[in-house]
Amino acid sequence: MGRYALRQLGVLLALLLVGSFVIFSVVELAPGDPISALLGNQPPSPERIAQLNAQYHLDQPFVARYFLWLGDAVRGDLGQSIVYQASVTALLAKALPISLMLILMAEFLIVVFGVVAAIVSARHKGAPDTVVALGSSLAVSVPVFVVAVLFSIVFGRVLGWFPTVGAGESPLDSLYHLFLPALAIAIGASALLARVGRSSLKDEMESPHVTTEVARGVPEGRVFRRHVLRNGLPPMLAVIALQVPALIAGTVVVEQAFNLGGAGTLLLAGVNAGDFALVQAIALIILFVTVTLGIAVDIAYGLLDPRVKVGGK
């Protein structure tokens, strides 16, 4: 396990290095002149252009700029935002907690709704199974922005149950403000998790060792908890991890619909204004979260499923 963990750490670092280079290259080679974006309405004097070239290392070769940018990022210096005229690190320090809380709330709702629906569908045939199957198929097909707008209108403006603007002032107030946006993100993802979990649990219930245990008179509830649920969880865990990029993308849309002011709002503003420092920083954070979670799930998959040898082929 120790050697396997070290190997996975090496894989993590390699993926982060390659991914960071791709992010830097895509943003740097995108159409547009960074100097023009940095100058804005200022007169393009030679002195000001030389100052910006030195400040943003634009006078350096491409590879040198990448390593300078990566070194600054590792030290916590993510550059200066063109749009907000402020440190990107300071901007993210205010915006990331909102997005992180939103994603965590959405993930919690996804796990609760998805796992419960999968268990109900697997253990109860007939109407419960049909409701889960049809409901999950319908929920998966509805885009996140449509759900967000509908929830905002119905539960916010018409019924008045939840606020539709802002992320709240205190932690408890934030939970109240972010519940509706998190639910909008969670609907489709929990439906997908329910479909995968339903199929996985039903396959386990039909496996020979489970049917043998039931035939021997072992209570079905005990068999389900000890064998079916344990062996059926790893595929659901993989789905949860693979949904993280989609959750982040959904966060960008939902933050706009509810005017939350999180990292998704910063990302959209940075893309629209050509703020390469802001876009690179947020993309780098998304890369780190996605890759790290993928490695963690790979390790957890082997620990949960006894049929998979951790560190084996």
Partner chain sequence: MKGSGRRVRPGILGWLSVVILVFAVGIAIFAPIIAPHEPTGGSILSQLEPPSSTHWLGTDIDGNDILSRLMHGARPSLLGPLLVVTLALLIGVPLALISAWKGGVFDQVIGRSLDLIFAFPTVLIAAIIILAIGRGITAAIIAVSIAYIPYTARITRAAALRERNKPYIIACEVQGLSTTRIFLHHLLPNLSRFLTAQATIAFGFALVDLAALSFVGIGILPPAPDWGVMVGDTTSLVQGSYTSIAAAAVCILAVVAAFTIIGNRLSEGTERR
Given for the second form:
Amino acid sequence: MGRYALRQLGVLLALLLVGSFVIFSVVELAPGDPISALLGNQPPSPERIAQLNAQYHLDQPFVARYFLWLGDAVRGDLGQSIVYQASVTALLAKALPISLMLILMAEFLIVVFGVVAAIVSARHKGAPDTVVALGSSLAVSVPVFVVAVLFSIVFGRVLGWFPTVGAGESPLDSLYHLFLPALAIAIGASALLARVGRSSLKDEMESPHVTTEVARGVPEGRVFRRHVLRNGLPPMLAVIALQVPALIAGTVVVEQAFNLGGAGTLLLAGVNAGDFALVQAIALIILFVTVTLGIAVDIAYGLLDPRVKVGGK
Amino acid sequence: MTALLEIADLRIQLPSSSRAVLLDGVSLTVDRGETLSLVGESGSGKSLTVRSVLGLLPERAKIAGEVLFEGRSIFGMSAEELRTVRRQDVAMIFQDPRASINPVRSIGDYLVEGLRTSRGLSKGEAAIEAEGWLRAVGLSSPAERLNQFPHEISGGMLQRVMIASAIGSGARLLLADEPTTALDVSIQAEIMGVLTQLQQSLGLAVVFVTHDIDLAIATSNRIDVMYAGRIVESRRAEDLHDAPWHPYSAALIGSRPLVSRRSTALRAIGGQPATADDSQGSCAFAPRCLYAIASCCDSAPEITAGSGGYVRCFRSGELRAELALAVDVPSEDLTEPESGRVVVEVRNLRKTFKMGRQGGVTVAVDDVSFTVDSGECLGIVGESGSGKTTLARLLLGIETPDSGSVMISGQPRGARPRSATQRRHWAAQLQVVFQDPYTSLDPRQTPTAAVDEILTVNSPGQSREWRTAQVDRLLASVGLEGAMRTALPSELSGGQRQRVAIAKALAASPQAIILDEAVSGLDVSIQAQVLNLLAELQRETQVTYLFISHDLAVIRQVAHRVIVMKDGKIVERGLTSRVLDSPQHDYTQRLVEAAPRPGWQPPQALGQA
Amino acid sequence: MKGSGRRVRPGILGWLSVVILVFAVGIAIFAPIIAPHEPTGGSILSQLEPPSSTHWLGTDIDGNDILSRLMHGARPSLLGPLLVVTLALLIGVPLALISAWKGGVFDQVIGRSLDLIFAFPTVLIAAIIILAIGRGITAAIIAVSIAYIPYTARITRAAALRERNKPYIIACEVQGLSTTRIFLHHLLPNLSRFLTAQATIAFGFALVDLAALSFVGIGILPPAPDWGVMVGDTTSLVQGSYTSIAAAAVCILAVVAAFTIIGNRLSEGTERR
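Switching conditions: you have the form predicted on its own, so give me the form predicted in complex with the partner chain.
Starting with the chain above, the whole complex follows.
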């Protein structure tokens, strides 16, 4: 196990290095010289140029610049944002909790809806199964932004049940403010989870080892819990992991639709203003989250299924 | 006293339109302590019959008739009563132990869960008992096994674990659904030994489902032969082999090869197995029966009872003598063909594979040398892990050897050929037919198109007319006629697909063909057709065969000479009749002794595994 | 087509989906001819008119005819995903086939690189591309295509590996067929149905992803007519005029659902044979 974990850690570091390098190189790819690209449309004041020179170590060769930039980022110095005229770290300290809470709420709804629907569908053939099958196959294709806007119109503006702007002041207020946005994200994603879960549980129910348990007189509920659910879990876990990037994309969209002022809002503002520092910082954080989660799921897979040779493959 | 198990006129039908009738009036009884075998080919309904005893039926199936356990109707029971029967009275073991035991739970979990549900033991008691039952089925170091996972032990051991759980429940009836089909023959003998011994010491009744009539005769008191969802003959085991009453039983006996002697020609049954559905109101076997008369197709025969059994055949009375003669197949060993030139020469071949990242190495093929002459058939025999499949891949150039050489027609086989010219060159030397007829053909190609493509590639200069004539000749030579030639593989049966594969192999006009378990996936009656076809083709074309098989009886039927492989090495070689009649090496002796044949008994000592 | 023997049963939903798609494509092609008005350049004088015989769906906040904007909006909404799917297939499929065929280090490197791209949400890829080349439809299409290459390559590689390990492909090699011939005559045809199904499903998702970029203001830029732009019209939202937003939303929902349903019908039976 130790060896395996070490190897995975190595992969993680390699992916982070390559990924961050790509993110960094964007400045180089931009047309014109880096300074004018970094300046965007702000006046080229000498202080600003000096600041950019320091931030991006423009006097150094390319590869050295990358490592200096990465070192700063690791130490928590993510540079200055042009649009907001503030340190990126400070901006993110305010915005990230909103996005994080939104993601966690959405993930909670996804898992609850998805897993419950899958179990209902697998255990109750006939009408419930048909409803889940049809409902999930349609809901899977429902775009987050369309749902977000429709929710905001119907439940926010027309019916007035939920706020349509802002992320709330207190934690409880946030829960209220973020409910519709989280639900908008969760609908399509939970439908996908329900579909995969449904077919995975059904496959398990038809597998010979489940027949063995039924033939030994093990009660149905126990067979389902110990043999169907337990064995059908890994594919669901894989879907949850694969959905993380889409979930983040959904957050960006929903933050825009409900004007939440999270990291997604910062990202869009950064893109529109050509604010390299801001976009790169958010990109780095997203990269870190998705890559780490991916590796964590790989390890969880190994723990769930003894056949996955820990240390092999 | 009521019988332990009685099945009365059981009919099972699916609501859908295709293949709706699965069982068509099955009746049987099993007494306490008795072993009954259900014998038949795939699709005969034997497996479904035993499953019905536990109420394991297809969803929405329409059921008529009765299954009575100790006089109580299984179908009339409440869910709780049925569960009690499953827990305490009737136990079942399945064909593929690896698929039939939850792979993510430990062996201990599996046994403890069974013991707790069947006997209401506490966790601690169950764990202690589990160890005892593992010892009873002959597993070494049972305490450690409890903590192992299914993928960490062999299939044979896993089947012992399933048996331990079954008998540990205290059941009086054991249903065994092809429990050894997925296992090597030497393991099969051990498992059957364990089963018969436990059955005798515990006084268990057993219903044993198998396609192997010799295995059935050796291990049971009575045999019910099934065909197309009906029992066509029910006999005492010792009576059936020499004097079958039903033409189908006779055909089953006459069509299977034996390890103890070689049949001059197998009595293959023509045509394809029927289903209960397409034979309503007639004898299902009539279309394939050598003795069928008009009335066989007009109505279904009723039971004719005789001493110690019954049969469903209109002509059973008049046919008895004829059938007894029919199963007495004359035997004759193959004579070595006139020594031709050497086609395949293998010298000191060695191939290793790295295992995992720890750098462990398995030797798949170890210092193997042999030659094969033109027109000869060399049998390559071994169990799983013997290296015979790797050997085939080395010969085909799919794998590259670590050392040693493969010469085909005097030319050294190098690395895997990449260029088209190289591939064409080797195609004319060596061809292959694989085991699984369902994946070895392109699902989008008809037989005609498949053969034509090979001709196009390998004989580029020839005209379209020439190719059409060749396609016609090749498909005719493997017995594919009419609509079969333009059917997609999905519309062909396993045996027909294997004929296509053989035609494709012949299309490149190779010096030699590797037959890699080429008949192992087929039912005996179809297997006999293909074996006879292969023998005929060899007589006509003098093509060389390398016949890889785990089945000694098949090897005896086709091979002039044989090499026996174990752990990558050749442990014995020689004329097939010599090797199989008087094996010299311990391992060959064990293999030969493990192969079921008339008069065979499973080893009685509890083998340790 | 002499296919793999399985017939597709579209069912009512399937047929409905086909009708929706044919209709949408027809409108996209003939939008300039059949649209009653220009999609842009409306006058403030005619803003927010209710439905009438001249403006069937009324006019939007800029005074443009909503129906005409929907019709013209069908063009980028359908053309964008078409480009994305084509690019993703053209790059992803060969990459996957070579990767599956060669195996070894090549396969590993390709696999890991694709995993890395996979870790980036589409909107982030778009953000990075836009920083490099500026906002607009080109950046959006490049971004979504890059996001779809790993997806396409992954599923194609898995399917190709399943197929490649079947004995009939090895038999082809032994029977003297060249690698090119095996690829073109055996491997690809047997993957074609799977690929068609996956491309159809991907088309729907690409439409959504492109529209989402337009929605957040970094794809197609207003006032150009596009369904995503129309749904993302914040000014209308705040002012409480929902007609154009709802109409575009319905178009997106219907077309995406149609692609998904057809894709699912096509893929039935192609997986885990």
